[in-house]
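In the block that follows, a single chain appears as structure tokens, in the form predicted on its own.
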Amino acid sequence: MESPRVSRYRIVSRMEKAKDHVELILEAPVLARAVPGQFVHVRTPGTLRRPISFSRLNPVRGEAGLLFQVVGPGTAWLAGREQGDWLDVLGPLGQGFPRPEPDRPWCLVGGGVGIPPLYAALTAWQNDVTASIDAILGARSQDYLIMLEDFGAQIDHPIAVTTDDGSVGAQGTVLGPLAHWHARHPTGQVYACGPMPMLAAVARLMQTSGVAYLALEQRMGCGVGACLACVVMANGPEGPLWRRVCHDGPVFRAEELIWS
């Protein structure tokens, strides 16, 4: 894993996702290397840096992808970024993904800009899984639904997709397809990313039995474990202890974190 650098990026592509999406393609060879869950620290006006995790990995090529939602001045000014403008990005950053285990079906379930990330995983990773792989989508609505043709290019079958309203898809959360996913594989591996609510129920699931790693959204201040505003609760070896999303995540283990 490369050590975390601070650099200057060119954008090579700039494509707009869905209604107030952006990904932003990097040519950023030491970025593309980096493991899927990981995330960079992108300088935008303003007193801090707004972390995103990587939408897409190609090493081969030497580029990264990223993939955010505008939803401030911060991220507004980045996706009025254009091809050939530069970024200056501190990454890559934080723990991300494991490799999936071969042998065990493997979901991939992410909600909202939570997407993005699990993509980067099953693009890095599907060739060595021999078990089936199905993905779950989640989004408010059908404006707001990204991703779901990058995926459907990379699985061969039917991708359930959920909406809040219902707009496309099933109404409803994450939770139920994947219920049912988990009681046809209850050895399974679930890859999630997504707003704490709804991991928080997927880590609830998946306590029975199987595995899941969970990919947390968190506000950052430094992004490298110094000033502790990321922290969660988790479970140590002598009680309760904080962890630093930012350093020792974003990617944890379900049953490290306390969910109160």
Given for the second form:
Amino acid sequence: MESPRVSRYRIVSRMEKAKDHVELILEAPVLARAVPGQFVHVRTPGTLRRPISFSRLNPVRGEAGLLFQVVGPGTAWLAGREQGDWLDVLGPLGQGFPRPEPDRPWCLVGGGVGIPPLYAALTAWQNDVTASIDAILGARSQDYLIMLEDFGAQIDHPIAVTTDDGSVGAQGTVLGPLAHWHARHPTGQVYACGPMPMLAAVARLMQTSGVAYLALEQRMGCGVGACLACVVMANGPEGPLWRRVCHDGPVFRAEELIWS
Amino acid sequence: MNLAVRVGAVRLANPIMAASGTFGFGPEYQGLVNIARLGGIAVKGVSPGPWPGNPPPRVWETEGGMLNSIGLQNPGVEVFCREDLPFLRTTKTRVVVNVIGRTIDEYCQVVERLEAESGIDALELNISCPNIKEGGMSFGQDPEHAAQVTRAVRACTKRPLWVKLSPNVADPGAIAAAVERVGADAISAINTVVGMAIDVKRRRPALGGISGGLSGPAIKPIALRVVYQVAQSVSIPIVGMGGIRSVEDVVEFLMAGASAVMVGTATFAEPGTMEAIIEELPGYLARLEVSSVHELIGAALPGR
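What's the form predicted together with its partner chain like, now that we've got the form predicted on its own?
Below, the chain from earlier opens the complete complex, with every other chain and molecule after it.
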């Protein structure tokens, strides 16, 4: 595994992926060898870096993608970067997704800005999986839905889409299509990333059978496990304990976590 | 250029140390920071048993700084001795163990447990953390309580004893003088400044712990004023901290009366901050036409 370092990388392209969502592709051979689900801590003008997971990893071209939502001044600054600009990046960080089991049906479930790491996972491992591969993508509305075309170029059958307002796909959340998928593939493997309530619901659904890996987001300080800011409640050998999203995660097995 | 300084009996190769709570127990920044180059590291606060800490969110960025409400999550002194001290013993730098408790007895339990262990150069008594309900900052609020806990811990150890002060008090000089009288070997100043933020999207306090400790460049003027005042109230050395991110910041603290400094929040954005400062320090001192760090300590104090 690549050990984390602070380095500067050149932006080779910039794309508006949806309302308030920008993807930057970095010329970064070291980062391109990272594991899907891992993330980088990007320097912005503020006090803290911004954690962003990889949207694509292309070790052949030596390129890594970062797709983020503009939520405050830090990400607004980042969205203002252009092709040819340089980013100061700490990474790769954290524990990514495991390689999927080849003979288990595989479902990638993404909500909002949680979709990108699942695309990185899909492109890294789709050729390893001989069982069926499905994707379920959810967003607030059509304006905010990202990466549907990217997934469509990789998966040759319809991708389930849900939106809160029904402006595209089915009205509702990813949980509806996931429950259907799980009924058809009770021993399947689910990789999910999205808001905490969505991940909690995915974990509940998968309690009965199958396996689920969840990529978490949390307010983060150092990014390397030193400051203990980005914790999540998990099962420990002697009862509940806080684990660090940045260092122990961001990917956890669903049954490791405790949901309040 | 002579970068070496002394904090009482503790000799540091240079005056730049990592601040408690920002550098874990040492190994977290391996590969990103060359620990051997640092003057020392202060590890995260250690309590008698494991402390869970506060609910997230635990950090929130603010203008010129950040708030934290970690709540001193740590595995307790027993696990610290078993799992963290072996690594710390291998580091070629000074190791300062930050000590925390809810009661005077708890502070003493930690210090007594550490007495048998090698690889510790100084203890930093944390009577200034704003993020716990009992203990911590409540002991640092007035000279009498600060002296009580310091006196009790002093009786448990011969190790160099530093006392870390809170800026959230009327007269930090009086508290520093009180702990000096009962045997403190140095003063660390400052811990974070109590503050809060509101998350307007959730209509709730931004931090899980409601209020938190403000750190970063925003608090540097507060820290300098405390160091400057404490320097005129005690004759023991001072370790200064609060918003340091450049060599000029370090020199300000030295001139205000600090013998050494700690860098904390700046490491999060730039893990190389401390090493960059150490690299730049000789050139900066040369431009000030001094040949040692020592010459600058207290240079801005009245009568100097």
